[in-house]
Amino acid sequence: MSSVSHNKPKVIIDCDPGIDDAIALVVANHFSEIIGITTVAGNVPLEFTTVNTQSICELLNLDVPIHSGASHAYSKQSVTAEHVHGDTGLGDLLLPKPENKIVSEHADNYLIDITKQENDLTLIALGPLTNIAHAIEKDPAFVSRIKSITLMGGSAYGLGNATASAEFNIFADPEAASIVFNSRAPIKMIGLNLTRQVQMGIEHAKILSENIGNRVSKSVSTLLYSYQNLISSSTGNITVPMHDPCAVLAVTHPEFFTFEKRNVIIELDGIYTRGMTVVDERKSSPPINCDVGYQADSENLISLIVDAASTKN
C-alpha cells in the first residue's frame, strides 16, 4: 500500500445507513476529520438511517453533531432498499440503543450554516441528494463555500442497479440530483462503473472477525457477512462492491482514482431511463459540470478499508 502521508481533510457526511454507509463512516472516522453528519431517507426510512448513524458514532466514540433531514424525495415518493440492507439498514448487526441525541431535524440549514463557519470543507454525499438540493434552493451560494461535493451516485456507461439504467441514490430522488448537478457546484461522481471494481467478501469478513477485542472490526465483519448474504441471495455474487467507502476514499486518498471531466445530465422523464446519469463522452461535449470517476486501485483501496476497521480508536 502507498506510504504517502495524508493530512486529514475536513468533511461533512450526508448519509443514509445502510450497510456500506456504515463501513464508509468507519473509513471516514479513520482517515478524515468529520465535522458533522446529516441523515436522509434512502436505503431505509429516515428514522432508521438516523438511529443507525447515532449508533455507529457511539461505536466509533465519534462525538460530532448529527442533523436529520429529508424523509422523502422531491416527488414525495419513497424508494428504499431493505432487500439489500435488511429491514432496519444494518443487516444482522445489532448495536445498543444510542444515548447521543441529534442536534436538529433541519439538515439543510445545518449545511448552509456550517459552510459559513468552517473553511475548506468537503461534502461527501452517500445517499439521495435531497438534503443538499434543499440547501442549494435556500442558499444558492452554499456551493461556492465548499471544496467539492464528492458523491456516491450515478454511473458512466449507463450502468444501473435500481433499474437497468439508473443507480439507486440518483433514482431515489432524480429531481434533487438534477438541482445539484445544475448548481455549478464542484462535483466528483463516484458511480457504479467505478465502485464495482472494489469488491470485498467473506475472505475479508473472516480477517476482520479474527481481530479479537476490537468491536469496530467485528462489527464491520458482521456488516460484510450480512451484505454478502443479502446480495448473493438474489445475484449469486460471492463478493460485494464497496460503493460508499469509495466515495470517502476518493477524498482522503485521491491518488488511487482516475477522473475525467465530463458533462452529466440527470434524466427526469424517461420511461426506462428516469434517474440515469447521462455522461457525455463526446470530445465536443457541452460545458463540463463534473469530475467522473473511471478507475480505482482496488487492491490499495481494500487494504485501506481493512486498516480503518482494524485500528482501535
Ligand code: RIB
Given for the second form:
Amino acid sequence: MSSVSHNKPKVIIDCDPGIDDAIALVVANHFSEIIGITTVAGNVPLEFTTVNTQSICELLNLDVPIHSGASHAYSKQSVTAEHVHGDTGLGDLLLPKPENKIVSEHADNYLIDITKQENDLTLIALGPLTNIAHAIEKDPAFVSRIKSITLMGGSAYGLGNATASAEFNIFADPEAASIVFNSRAPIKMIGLNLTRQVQMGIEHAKILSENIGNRVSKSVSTLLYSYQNLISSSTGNITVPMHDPCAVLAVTHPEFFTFEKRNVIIELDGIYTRGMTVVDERKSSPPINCDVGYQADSENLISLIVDAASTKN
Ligand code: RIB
Ligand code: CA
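Alternative state: the form predicted together with this ligand, after the form predicted on its own:
Next comes the full complex, and the chain you just saw is listed first.
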C-alpha cells in the first residue's frame, strides 16, 4: 500500500446511482470532502437516481446539499441500464425511505454557483454529462473555476458497453459529452479501457458482509452481489468492474493511475459509432483536450474500496 500522504480533496459529485455510483459515494465519503452532490438521469430515471442518492447519503450519515438535474438527454432520447443496476438502480439493496430533502432541481445552476463560492473544487462526473453541459452553456467560465472534471466515461481503443463502440455515460447523451470535451475544461477521462482492469467478486462481497458486518459494509456487499448477479447473466463474468469508484480514486489516489495527453472527439453521427470517444493515439495528433487514463494499480485500488466500505460511519 502506498505511503503517500493524502489530504482530502474537495469534490462535487454528479452521479446517476446506479450500483457502482453508490459504491463510489462510499469511497468518496471516506477519502474526500464531498461539498455537494448533483443527480442526473442515466442508469435509471432521474427520480430513482435522486432518491438513491438521498438514501446513500443517509446510510453514510452524509449531510451535504443534493440538487437534482436533467431528466433527459439533449436529444431527448432515453437510454437506461436497469439490466445492469436493477429496476430501482440499487439492485437488491433496500434502504429506508430518505428523510433528507433535495435543495433544488437545478443542478446546473448549483454547479455554476458553488464554483463561484469555493476554490480548489474537483468535479467528479459519474453519469451522463447533461448537467455539466448545461452549466457550461449557461456560464462558459465555469470550466476555469474547477481543478478538473474527472469523469467516468468513454474509452480508449474504441471499447464499448452500451454498444460495440460506445460507453454508456457518453452514449446516453453524446451531445452533452461533445459540449464538455470541446469546452477546454481540464478533463481526466477514466474510460472502460482502465476501469475493466479493476474487478471485484464474490470473495470481496463475503469479506464485507461476514468479516466486517456493519451497515455500510453489508450494504456494499449486497450491491456487489446484485451487480454480479445482474452482469453475469449477460456477460458470464464472475467479477464486476469498478467503473465509478475508479473515477473517485483517480482524484484521491492519483499515484495508482497513469495518464496520457490525448485529443478526444465524440462521434455524434455514426450509424454504428454514435457516442464513441475517438481517442487519437497518433503522436502528431490534433490539439490535446484530455488526460486519458490507461493503467490502474488494481490490487491497491480494490484494497482502498474495501477499506472505505469497511469503515463504520
Ligand atoms: O459505463 C459505465 C458507467 O455507466 C458507470 O458510470 C455506470 O454507473 C453507468 O452510469
Ligand atoms: Ca454512473
